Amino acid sequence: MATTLKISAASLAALFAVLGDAGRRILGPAEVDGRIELKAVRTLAEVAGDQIQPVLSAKETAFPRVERLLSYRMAPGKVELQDYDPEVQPTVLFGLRPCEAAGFNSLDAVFNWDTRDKFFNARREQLTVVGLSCTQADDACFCTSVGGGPGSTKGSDILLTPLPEGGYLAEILTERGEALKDLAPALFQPANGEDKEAMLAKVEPSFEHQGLAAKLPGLFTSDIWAEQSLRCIGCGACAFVCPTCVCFDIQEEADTKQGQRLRCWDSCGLRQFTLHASGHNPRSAQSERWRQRIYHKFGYFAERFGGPMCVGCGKCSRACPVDMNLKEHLTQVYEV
């Protein structure tokens, strides 16, 4: 059951200290060279707390964009093979907004969802979120139409929400939640029933995602996947800062005597994703990659896991170096 309590800003900055003082790692949203990204922090004054979302996305803290799974040394008449368990810190990530929260959520579900990924839960184990209500939206932003919203406490041990007065609300949420906030309890105060809906961003929703999800399976050979993936040069770039996106490529890097094998990121929307050692690439076309992308993430994943594999988060409208809205692109199919 959650609590909600409250933390003054100054005890939120003694938090920080704690958490030091704990060994835990604190990575949040902080500006780098002019873009705001997660990075480590050591007090709450490095945090950028007026930014709608950092350009990266958190899953990296799980799931790296390069991983060493094993290595091997050849020796007369025998293979050495070294596995190698991931490196993991306990790490607090702070000012995460709930859309990205919510990721995790999808991460869970496919690295759990036959065999448990050892590396992943490895590190996923380590972290906890402490997320940050929503206080203003942009155009790319879509939570509401995939389940989430800007007060959405899915994926986060603890929720912060600024109130109008100074300080944040807290929705103390898991046991991990609990655990951080057992570090300092005396920080925290009761809440004494204010509204958190009052201050957060006001996000109307473009569509309906269990309706979109109906209507794909009817839409496959429909002539709109064409039209919206003409600008799409297959970059990868929406892949690569989305929070749910988990392909990857396994790689080896070996010469005659040794070598290793890696876990790398890729993507659908590349072609070489599905180009065959024959030559053959049954997804040769844009749109055809275009097209998995969405069906992929409002349609299989929906079928198994219950729900969409999107947290509306727009990062991937706002990475697009061609202007392709995510939202915008939806809208139009759902109308259909």
The other form holds:
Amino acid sequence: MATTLKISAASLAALFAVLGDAGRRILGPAEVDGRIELKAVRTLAEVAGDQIQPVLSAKETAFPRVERLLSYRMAPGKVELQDYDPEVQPTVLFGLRPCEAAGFNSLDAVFNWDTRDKFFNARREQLTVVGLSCTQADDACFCTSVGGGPGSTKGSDILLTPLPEGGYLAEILTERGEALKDLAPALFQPANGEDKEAMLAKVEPSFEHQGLAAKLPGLFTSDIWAEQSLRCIGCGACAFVCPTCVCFDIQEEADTKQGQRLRCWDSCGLRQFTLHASGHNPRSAQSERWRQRIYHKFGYFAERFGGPMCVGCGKCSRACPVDMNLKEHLTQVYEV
Amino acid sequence: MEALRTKAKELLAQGEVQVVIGYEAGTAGVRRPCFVRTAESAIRLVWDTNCIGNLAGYLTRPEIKRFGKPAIVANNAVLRSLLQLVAERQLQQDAVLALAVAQDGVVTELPTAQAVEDYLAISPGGLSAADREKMEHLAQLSREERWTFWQRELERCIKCYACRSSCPMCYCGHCTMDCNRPQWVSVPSHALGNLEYHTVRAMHLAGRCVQCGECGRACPVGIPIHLLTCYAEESVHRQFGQQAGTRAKLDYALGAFRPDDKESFIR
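Here we have the form predicted alone; I need the corresponding form predicted together with its partner chain.
Let's see the whole complex now, leading with the same chain.
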């Protein structure tokens, strides 16, 4: 399926107009009050250039922070139930970094593992991911330690890689990518053997994820979790910015006559996550919650789905108020 | 910085304290909390102008309390928090040894709340010039404009609770936000849920906020939420003439009753 083409910057700008005319919403990293956020954009010029990635991940486009699942109204002698189909529109996620694009593979696995989640899939099916290879990385990045890379094609429908002479290599990777290209095939030209690798940021691997996963079962009672988590303040910032964290909580907003059921992001780092109605909490200390986060991502998930639930994007490390640098902590665990 | 390391080493070696809560070098020049428990590891401690985080939140955390008596590397925000924690009976008067470090690196030991009070009387600190400017800007807006400003800011809130978790005064083991029988505050991070959360939090910090700005710094999506708690605090200061983080004995302005209250409705 994969074919490698080229697109000039002018043609890419023209593609934005074509996408707009075709009724596609385009979301891309844009600057808002000095922050980089994933925003609706109409032109390539609105897309922020020199930046690593937005604070929040793109998972919200398929797994929003609040999803209404159903509502109900009680009338004398009966209950009226109302189902919902999420309101979605065809969307192009433009300029997603390869790590974030790969994050969708983890979400797909979880939301289709036993039940096909109606809400997630309805949104996900409308997404076309146009990834953008990284030419720079920072101290939080560790994609190459978890099976990804600055030019990895995983999760993208089209992957663009900036070329030194201007323009981009455009790898058309999936049918969705093909369909997007076919909206304006004349904007693309054949590639002629450009060296993609030479363009990419250098991200040295810090550890090896299979080795890390193999190590975890023997470390459950290690002191390392308590030591690492001493400064963790127990908020949910890491999980909420994470492109692969999927935990949610079901909230009922109701009065005596009517209500609605909402699915809201949740985090294993929060004390209440495992608090039982009895008052007992099987993960009562922050060290246990930190350990769970690592074991879920690099142990349990890997056992079930064959790879880690982490793409090494570093969003958690950048968002953490107390610099719980995940790469640093994982390297430490790997080297025990 | 050397004076601080030497002092920490000495305190730990002599057993005067069991842990020194301070800053160490983190990712890309960031200064992050660290907990030094042996004289040999005092070398981890750093002190420079990047040490802006408020470490006082750790003083009430069970994981840290179990180490024994703490010393804490203290900027002025830490010192104000310490006083307020004593005022709210979360710490004993002499439970913490504060190590105030001056610009020139000189370390002053402040073993009691009284010593902290005396030290702060000379240089209280408070809101940064940039925050003061933002507060004044907000105060000049019309009520409608302020409402629009906060709606726009709070729209980004993802309810990760980093603001609450980073706040030294949010020490409650069971927060109102987490009560679900009954559910006082709407949980989802939709418009109403976010508004209720931040308004309730600001109200709970009115008269208690030490204006360290930690909640605003902690916010991953950059909401200047400390401006809201600081505003509530200053409102209490204006109306009740007392300020959190200035005295070790301080009644909670919104909870204390005096027979000579100037308002007639309460008598």
